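Here's a solo chain for you in structure tokens, the form predicted alone.
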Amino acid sequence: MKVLLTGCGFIGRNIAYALSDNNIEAVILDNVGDIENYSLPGCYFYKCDITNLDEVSKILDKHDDIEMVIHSAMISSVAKSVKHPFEFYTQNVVGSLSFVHLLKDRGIKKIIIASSASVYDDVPGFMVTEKSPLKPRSPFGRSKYIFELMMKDFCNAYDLKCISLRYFNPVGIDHYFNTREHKLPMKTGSNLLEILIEIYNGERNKFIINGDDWFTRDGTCIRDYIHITDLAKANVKAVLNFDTAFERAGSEYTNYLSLNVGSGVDVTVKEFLIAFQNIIGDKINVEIGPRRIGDIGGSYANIQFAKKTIDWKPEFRLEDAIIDRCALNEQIK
């Protein structure tokens, strides 16, 4: 089996590892400068922006046996999207629209897309299922929501099938990074754990908690933090179980399926902070700040539907993600 993977950033690189580990050939597109020099067994790397449809077509000509696409080349950040909505709608909606239309014209009908938990509304108890109400609060969340709606329409009109993986909050690094022979250039993403690492390294003065007056058990936001390796493996499971996923989902799911990809564990910001401090054996400077625009009190994933449909469940704990990332940090230092 050969898969086209768009994006080789923090999430894409880890998906590439997972595909390689499972002997799935991957054609990987990204617009980073040196991607042609990347090396990973079973993977072909091309410098190419997905909006360059002529170049994408040439790559598809070279690999006319591609059966499926994982579309991950989208930008993410709630805070940045509030300040720069144009970039988020341009990349996540407009660029993706033309790209998927090209795939349709090329006869590629099985597509996995990277969506987000930010599409959900607040719900009592904070646990969301795939049928929970949707109400994105930021341009980033709305761009993902619009893309999901677009994909549903494409599936109905063009005889496509799509699995939308709603990622929660990926943290950590590839769990097997230190033992790999072939290592892609490390990219650690931008998330709570990376901010704490920067403070630990003296690159920032303090950690600012964005509000401690939320209606949660300690006043700070609740999130679902998933080890990046577990998230990557969910993509592989979606590839391997693509057809059977629709059969397992039930008769109402004929061509479009949304799945939560999270740890299934609710963690407050303060609890994350405590876990980090316990692992590093030190305290960091903390300050309470105002709520951020676009934030909600919290959500975490009910992952039973993903278990049922693609036979996936997370293997690692939050502490594993922190330990893996801290181990890399010590090597860098």
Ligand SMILES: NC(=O)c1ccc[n+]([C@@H]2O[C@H](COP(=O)([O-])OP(=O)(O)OC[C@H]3O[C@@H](n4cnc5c(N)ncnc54)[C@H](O)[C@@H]3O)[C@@H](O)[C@H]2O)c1
Contents of the next structure:
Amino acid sequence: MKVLLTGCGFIGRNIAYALSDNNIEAVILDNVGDIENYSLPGCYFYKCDITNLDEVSKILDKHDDIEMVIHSAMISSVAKSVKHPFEFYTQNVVGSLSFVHLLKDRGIKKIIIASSASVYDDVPGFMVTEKSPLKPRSPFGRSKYIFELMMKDFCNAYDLKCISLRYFNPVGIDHYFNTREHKLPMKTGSNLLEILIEIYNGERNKFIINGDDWFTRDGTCIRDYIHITDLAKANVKAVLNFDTAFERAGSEYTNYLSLNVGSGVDVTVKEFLIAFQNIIGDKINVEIGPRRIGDIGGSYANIQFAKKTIDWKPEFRLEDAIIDRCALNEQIK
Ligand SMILES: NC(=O)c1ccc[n+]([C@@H]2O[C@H](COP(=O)([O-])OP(=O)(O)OC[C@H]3O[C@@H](n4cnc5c(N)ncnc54)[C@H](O)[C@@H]3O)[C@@H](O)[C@H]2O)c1
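I have the form predicted alone already, so could you send the form predicted together with the named molecule?
After this comes the whole thing, all chains and molecules, with the earlier chain placed first.
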């Protein structure tokens, strides 16, 4: 089986590892860096912008046995999207629209897309299922929501099938990094764990908690932090179980599935901080700041539907992600 993977950033690199580990051939595109020098068993790397349809076509000509696409080459960041909505809608909606249309013209009918938990509304109790109400609160969240709607319409009109993976908050690094024979250049995400690492390294002086007056057990926001390796494995499970996922989902799902990809565990910011401090054996300088505009009090994933359909469940805990990331930090120092 050969898969086209777009985007080789924080998440894409980890998906590339997981595909390679499972002997799934992958053609991998990204428009920045020296990706053509990357090497992983079973992977072909190309420097290419997904909006350059001529270049994408040439790559598809070379690899006319691609059966499925994992589309992750989109931009993220709630804060940046508020300041730069044009870039977010251009890349995540317009760019992806023409790219998927090309896939359809080339007869590639199975598509997995990187969506986000930010499409959901704030719900009582904070746990969201795939049927929970949607109400994205930022241009980033809305770009993902619009792209999901667009993919549904494409599936209905063009006989495509799509699995949309709604990622929660990926953290950490590749769990197997130290034992790998072939390594890609490291790229970490931009998330709470990376901020704490920067403070630990003395690159920032304090950690600001954005509000401690939320209606949660300790007043700080609840999120669902998933180990990046678990998220990458969810993509592989979606590839391997693509057709059966629709059968297992039930008769109302003929061509489009949204699946929550989270740890299924609710963690407050203060609890994250305590876990981090326990692992580093030191205290972090903390200040309570105001709430951020656009934030919600809490959100975490019910992951039963992903378990049922793609036969995936997370293997790692938040502590594993922190330990893996801290181990890398010690190596770099
Ligand atoms: N990181 C998160 O917390 C998070 C959460 C939810 C959803 N997502 C989604 O997951 C996907 C991957 O996110 P990430 O954290 O790895 O981001 P990232 O920025 O680290 O990686 C995205 C990669 O896509 C590439 N890219 C962007 N536009 C491109 C284009 N037009 N053509 C070719 N390559 C292009 C970038 O160069 C980059 O390497 C995105 O769709 C993102 O919206 C991420």
